[in-house]
Amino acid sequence: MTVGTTSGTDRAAVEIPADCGAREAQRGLSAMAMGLVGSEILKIAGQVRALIAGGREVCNLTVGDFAPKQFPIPQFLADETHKALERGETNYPPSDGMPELRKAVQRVYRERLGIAYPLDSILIASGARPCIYATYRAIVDPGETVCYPVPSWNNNHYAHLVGAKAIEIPVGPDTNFLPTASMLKNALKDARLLALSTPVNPTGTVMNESEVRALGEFLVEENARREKSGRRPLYLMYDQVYRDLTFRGFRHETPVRLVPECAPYVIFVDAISKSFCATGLRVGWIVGPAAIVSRMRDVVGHVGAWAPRAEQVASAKLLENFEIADAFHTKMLEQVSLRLEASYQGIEKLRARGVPVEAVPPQGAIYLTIRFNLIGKPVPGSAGVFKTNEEIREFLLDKAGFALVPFQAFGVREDSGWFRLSVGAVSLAEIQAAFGRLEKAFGG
């Protein structure tokens, strides 16, 4: 008996041209796909990679990621992932996640965050992004309103994906790049979802306890008013993937612990991605009202956004072992803090020399918010002046190998000189060398 194959080795391959379907795409794509904008950050990162591949010395401060050479995952997590694979943990996980991981998340939230959720309130997915998408998709109908601060990460794109109207709240250094409860009251009167993160991507700033409490109280009051008038509730998506990364005495807090009555309206997004330098392992979770989470489970299930089974099993063991997790965080926080502080001091040194720069002192995440206040000022070594953030970014990259992301990538429209600096993919020595080049670029 001859067994057939699908290798096609006895036939010539059909050549498909690179422009196949290009003419038809204008008529064939959906309006959503036609209007979707690609990641501005990834575009910049691609430019930086090409320069490095060409031999340029570049300090890549663009990506919100960890270079394994600088920040490896916990060895315990790697070992347990390998063991799970060797045991054959390679098939589909349950649609809501492996039970042991859901229990581990439940324990972390109870013992570390002070909020005790039932197991049905916890859904595992392949990182934080599917959790964010599932939140948008489960809460917001096309034409309804989503509110979020600007700058913030990707909310404009998620709003587009679900056909939502966006209300953007511009925030700046006067409010620590976070909206206050008083700023939100008018903006949220017709909103269905408020999207917030703390510590914040891109600014690295942390919402203080009094504002978190005021936010929880506002949610309760606003939804009491809506219930009386029969209006649909307002939900808060509280992205806290950087909750373990805080510095200089700043502390992460949650509205549900401070104001338990707001729990029916709060959806937490979380992951091992940032807390354990494990961005590529793709393990995240949603914690929220069980009736809402059950529908999110179906959204995640239909798009197949499950976290890999072996990684789930390994993550459960890590989260359950507080001693190993704490030891890892102690070393990780020290290294992140060293890089952030070196970057901040580098900016302060430039400022002391008269360069029009400033930075927000490190608070959380892996980011530093810095401003090159150069719009309208002369370009060093040129007769021209800086007109846009993009021109500043290109100057810093070309003259100093100093690669940053402008706040335009996070929804900001005006050219005001603000940038995100990310330290997860570089060494302390690389940062110090980059600031040396930067001093020379400004005539030092």
Ligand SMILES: Cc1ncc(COP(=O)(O)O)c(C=O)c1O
Given for the second form:
Amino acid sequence: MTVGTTSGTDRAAVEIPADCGAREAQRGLSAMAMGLVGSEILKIAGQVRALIAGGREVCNLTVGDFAPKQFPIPQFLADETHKALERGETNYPPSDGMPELRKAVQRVYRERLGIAYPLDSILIASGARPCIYATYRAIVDPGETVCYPVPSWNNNHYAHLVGAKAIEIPVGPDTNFLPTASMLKNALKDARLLALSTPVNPTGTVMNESEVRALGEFLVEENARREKSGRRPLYLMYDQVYRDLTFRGFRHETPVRLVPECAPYVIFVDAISKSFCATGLRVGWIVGPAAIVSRMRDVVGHVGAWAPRAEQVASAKLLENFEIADAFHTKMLEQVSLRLEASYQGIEKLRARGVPVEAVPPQGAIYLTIRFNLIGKPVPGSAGVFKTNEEIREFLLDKAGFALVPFQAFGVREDSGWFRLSVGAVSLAEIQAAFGRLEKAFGG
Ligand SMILES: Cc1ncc(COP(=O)(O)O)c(C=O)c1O
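Alright, leaving the form predicted alone aside, put up the form predicted in complex with this ligand.
Below is the whole assembly, all chains and molecules, this chain first.
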């Protein structure tokens, strides 16, 4: 066998075929890895990219990401990242994060969210994902129960990763796609972790203040009951990566500000990814009880999921500078809102024409929830009827270049016609053109 080296051009490199190890892997992979399901959204996004590459006009409303041309990061953040790299901020950061970033997060939480945590309660990681993973890992033992609403983002995958049993709470438009405290009371008897996000991915809906308060009160009562009977506590993972993105008078709230007694049981997950259009920079953080956060630090540390040092230093400067951050948010919210409102109006226009569609008015995040209520209804221009969300998705993509993600990608099983529309990767003009095509597809 010849072994390729970087030094010799005279020796041929060993060729490794694409299917190398495939047969062995069938016996070699762990049961967990065998059972993992890849991201459904990325699969759809791949199909859309292929269509666009083939010359089709497609409005890509699928990915929960930002196209840098439409939504660039703050220039200040880019400049400070460059400067940090030039200064040589290129080695390992401390395992719990750069002190200046932890202090900046501490100040934002104190001055903007009204909750003052000690510094030891704050852990930096490479985006919200490792924070979620560390939360699941630090709280839930294999076989224990995690509870989350459906639709929701990726909880099914994280539950699988840690070997947890999942209790799914189906939610719909009657409760703004959020679980109410009374739904939780029934579902949470043995759960160790309740995973919630608000604003919600995929629906863009926002939990109102009275529900957030009821959630905090529920946590306190449930944990008092458990303490009395010697059972393990219930924790809440409160994912607030979209907290800066609310519209039409909706406001983000936290259970800890409203019911401070629930603080021992709440773990916040947060990041610059969505609020500063910085999904590729990979900076996120956990805020929670210090005794739990210190264990999460070790989870994140062993996985090596630190945020890059230069980005941490730059993020600290940005979070400290309320003036720059606020100015950025004002502009960003305006642009996201324009796109969401145009999409909502587009759906309303179709509805007025008698097409069986509806949408939840924009509330938060970069998402609009749309229902194409077409199951069992005729496919325009054909003899058949729509039987599944997948058929509706293919029809919208094929006939109108209108690319959406069905709620199946967020754990929903039934084909009820609900879809997520995401506006971060498209211009207003592209949305308007797409609705024009949609009108035609429905015979307009
Ligand atoms: C609710 C929610 N939490 C976390 C994430 C992941 O964020 P990050 O890119 O910082 O890992 C997403 C991404 O779409 C999300 O929607």
